[in-house]
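One chain follows as structure tokens, the form predicted on its own.
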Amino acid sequence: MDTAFELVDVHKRFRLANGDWNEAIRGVSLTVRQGESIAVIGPSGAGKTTLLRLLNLTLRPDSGEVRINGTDPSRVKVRALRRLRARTGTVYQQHNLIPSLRTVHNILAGRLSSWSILRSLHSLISPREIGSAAEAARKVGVLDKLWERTDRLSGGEQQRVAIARALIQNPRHLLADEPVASVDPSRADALITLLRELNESEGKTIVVNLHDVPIALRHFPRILGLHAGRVFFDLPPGEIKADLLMRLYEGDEDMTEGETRAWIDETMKGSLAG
């Protein structure tokens, strides 16, 4: 099976603002089968963002290296580079979308990068590529709110236009950070159940991060868990016990040790409940 991402010892770190540094991603080497569906879990700070970022291009490691299909990024012209970034289509956490647009206009923005100015601005009043977009929007499950305007839709539903932003650029790869996080529990494994059908029915690589430890454990093949910069353990769900996320999210800052303990038996259960 070919490989979507690879990452060799990549360092990534940040300059804060007393001066200090806080390395975020600490010697991670990782590889991503085309195809494959991870979740990647860990408390607040343990570089899970960062980690798309880089898997994406949009951040650039400070050591190691970064493969995307087997290619260097750093190794590769400027329009190379732009063909390698559309591989990848990301799904973030704050949908990004413009509210007042209807969702043909938001999905359509997903092909801004390959359009020129001119028919960019020409797509505002009367869009472009309506089959495409109505097309991601029925894989999605809003081909009905294809002309509404977005500030109108449900949470759910913003977030499943998002998708189908990122679906309009025909990425080999998509990438989600938190996807799930600004909608109710009972959309949350609609949600995920939808990029998963769309990693087994066309063969797309997902990588998604998730603060739901339950719903990674449900949906997931394999589990990437990630602390403090580095990759803590990566392993099919099955082998990941209680004992294993305690030390996992041991010294959250956002709760006590008996917090930790009691959210993880919850979890243990959640995770059991779909």
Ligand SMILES: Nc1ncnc2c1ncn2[C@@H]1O[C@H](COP(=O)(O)OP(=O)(O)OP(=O)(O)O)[C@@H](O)[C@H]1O
Contents of the next structure:
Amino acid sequence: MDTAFELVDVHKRFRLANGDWNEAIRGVSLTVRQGESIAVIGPSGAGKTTLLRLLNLTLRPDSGEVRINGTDPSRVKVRALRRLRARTGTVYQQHNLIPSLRTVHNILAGRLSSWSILRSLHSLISPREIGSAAEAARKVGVLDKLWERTDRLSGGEQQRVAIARALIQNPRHLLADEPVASVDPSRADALITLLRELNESEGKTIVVNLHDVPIALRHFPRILGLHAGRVFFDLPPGEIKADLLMRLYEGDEDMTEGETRAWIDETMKGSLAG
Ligand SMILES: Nc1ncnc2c1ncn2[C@@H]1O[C@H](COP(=O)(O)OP(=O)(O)OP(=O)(O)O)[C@@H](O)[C@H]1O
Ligand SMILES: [Mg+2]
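Next up, can you give the form predicted together with the ligand of this protein, since the form predicted on its own came first?
Entire complex below, previous chain first.
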């Protein structure tokens, strides 16, 4: 079976303003097969976003190894590295769309990294490129909004545009950081279903960071619990019980222990309800 991502004992730390170091990822080893679909959960500060950025090669580990489809990015030349990066499309938490641009142009911006600036500018009016933007927009269900200004779209539609932008380079792997954080709950399920369909119909590897635990448990066959920069568990959803979640979110600064317990009870009900 092909390996999409392989991490071996990866560490990543950041320098803080006061000169201290913060170790965000503390010895993570992880294998993700091509076409697999994983949700990453865990309290704020657990290292979810950092992990995603190690996977899409925008961050380099301080130690340990990261391999993409078997290739070690630190051993390839600049052009090969660019191609390796282009295998992964990422949808960020703040989706980084340019509000005043039309949908079509925001989608085409997904190609900027692989094009010369001149060609990028030209692309804004090329019919052939508009065709591929339209195809990406169709896949995510915003084809009718192709020529709208992006800031006229709803939060959920904007998130779909961000996914279309990630799709336009036809990546093998799709990463998403809290893609439903700013979407109303009734739309959140539909967005995650869309990602799972891209996973199933096109064989794309999907790794999604989620605050919404019920959604993670309902939609994903493999759940990675991150805590303080370490893999706390790596399990199918059926094996994740309330006590395990309680320990995962223990010490979360946003909630007291009682609040955490109540929230997890709700979560377990919610994951069954769907
Ligand atoms: N660029 C940075 N500089 C300094 N510290 C950072 C940087 N990026 C992340 N960190 C720290 O690394 C730790 C992990 O952060 P990360 O953003 O990966 O957490 P997270 O699990 O995504 O949290 P959240 O659920 O709030 O998004 C945190 O303590 C954070 O403050
Ligand atoms: Mg984060």
